[in-house]
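Given next, in structure tokens, is a single chain: the form predicted on its own.
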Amino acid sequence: MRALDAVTTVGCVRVVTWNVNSVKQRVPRLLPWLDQRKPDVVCLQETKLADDAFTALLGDALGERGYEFALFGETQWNGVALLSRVGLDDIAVGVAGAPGFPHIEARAVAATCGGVRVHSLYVPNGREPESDHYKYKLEWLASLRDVLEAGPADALVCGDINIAPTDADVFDPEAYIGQTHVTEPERAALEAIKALGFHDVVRDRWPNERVFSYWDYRAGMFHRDLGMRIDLILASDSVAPRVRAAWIDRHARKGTGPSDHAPVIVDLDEAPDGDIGPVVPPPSSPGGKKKVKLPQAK
């Protein structure tokens, strides 16, 4: 990586991470949303397109909006992208030293944008505790930690991390017993990354509120606000003090043809929509007293 003292730092930057769950399916939502929210740096996950197909689909439209982009995609599965209007330097794809399953999947792309090293990540799901995919997830996260430790001080880790940091980040901890995303080893792997000096800036802004970023399509989970917070933006010690707003755009999860994830938005240096953003989390509505079983639970 190029040292950050060789890169001009840009202020007043809006950074977004969004698992779009197929960029091809989400074009009617994505482009109007970019025009509405006007982010400077956009981290996308689950693009599900090879790089040439992504470029053919969105290259002109993104260029018209002033975005350069870096891609690491594959057909049908995974895929990450990084869009920037504040520079896109020292692009790196993948996570050095990370395992494959069995091949190296398209799960990480990083670049220096406006003087900050930005990582767009789609962490492996894990599938089932103690499965081979779960072990792959933990090994992948350990390699990511090594990359971040060796990287520049000014950094943002953005993406679908596929870990709910605490029990407060799921609608009902009991519903997730025996599931991935909430196990102690996964949370410990995330804490090891945060121990490098990274701050969970959305939770810092909303310490006690019910704030989710993902709701299963099935069983009316979104309408009952039965979700998880697994999409994160982690800011390094040097970048975190610049955060003026950090919020989740629930409106992008509403309407026709949404992703099952909502965008996470962080404003550095200035907050054009106010210090907590325009979208206040809804009042807690855990779907009544009846216990809810996860759609994927056996």
Given for the second form:
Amino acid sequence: MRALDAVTTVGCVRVVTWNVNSVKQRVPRLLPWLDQRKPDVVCLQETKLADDAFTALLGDALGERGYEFALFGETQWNGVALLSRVGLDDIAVGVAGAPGFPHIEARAVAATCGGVRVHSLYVPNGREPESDHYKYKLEWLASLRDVLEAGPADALVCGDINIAPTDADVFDPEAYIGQTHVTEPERAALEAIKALGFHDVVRDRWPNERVFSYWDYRAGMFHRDLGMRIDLILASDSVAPRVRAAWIDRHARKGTGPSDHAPVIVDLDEAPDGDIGPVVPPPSSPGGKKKVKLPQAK
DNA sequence: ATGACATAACATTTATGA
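Having seen the form predicted on its own, could you give me the form predicted together with the DNA?
All chains and molecules follow, beginning with the one already shown.
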């Protein structure tokens, strides 16, 4: 018997985002996690690996698991990837119109997966408020907003957004005064994206919970649950009603050799809300095919 | 104590992270 959490419900699409902090270092955690959680679409950040090296490292393992992938990597820093086994069309790397620092950095890859425009994003850190890097972060976010506004209505904005949306998303707001990730302009940049009709689906599902996605490696921060929620999945107005589950997989931060970020997981109904009733897995579905034959409403 | 821990490469030191 399989554990419930190891099964992607037939009729659902599972989308995840995870800042892995070096995909090379994380292989012993990433592959077992894919086998356990069985996501259909995977957004990775901080892969820290050039595209050819990524393919050499993981191409076979991902292919065996049914994933196609799109990459935008660098030798040393940054790096994003998008894996999908529900289609991967119209791949776009980078954010149109966004600045570099000074060169264009590998921080964005998007594709259409199962009819939804999925963005895997690694937003610039910002370093210090008012620094050049901070200004870069805000300009980059403004360009992202414009791309999302011009893009398809069915969209998911996934990634390490490097903004704690509210004070409830940091372990101690006092400790973060004057720091990046919590400043008003950063939060306003995120709000400008949400104003396009994007919903922070984990917070919507857990409005009063202490829920973090990042804990510093140092000083036992994870053990003491002193973290931040900076990894987000934002669902467009049209996709948000399809969300059946939204949570952060804190377990993946435990144990040996974890990333300092935990994955965020969202399960979507296969079809838009209203098209179908409760999804019931057919008895003995092979699981490979995602299309579910549903009774037609009379 | 602008560190602690982890990661990378122009690597025995420095840059980056949030």
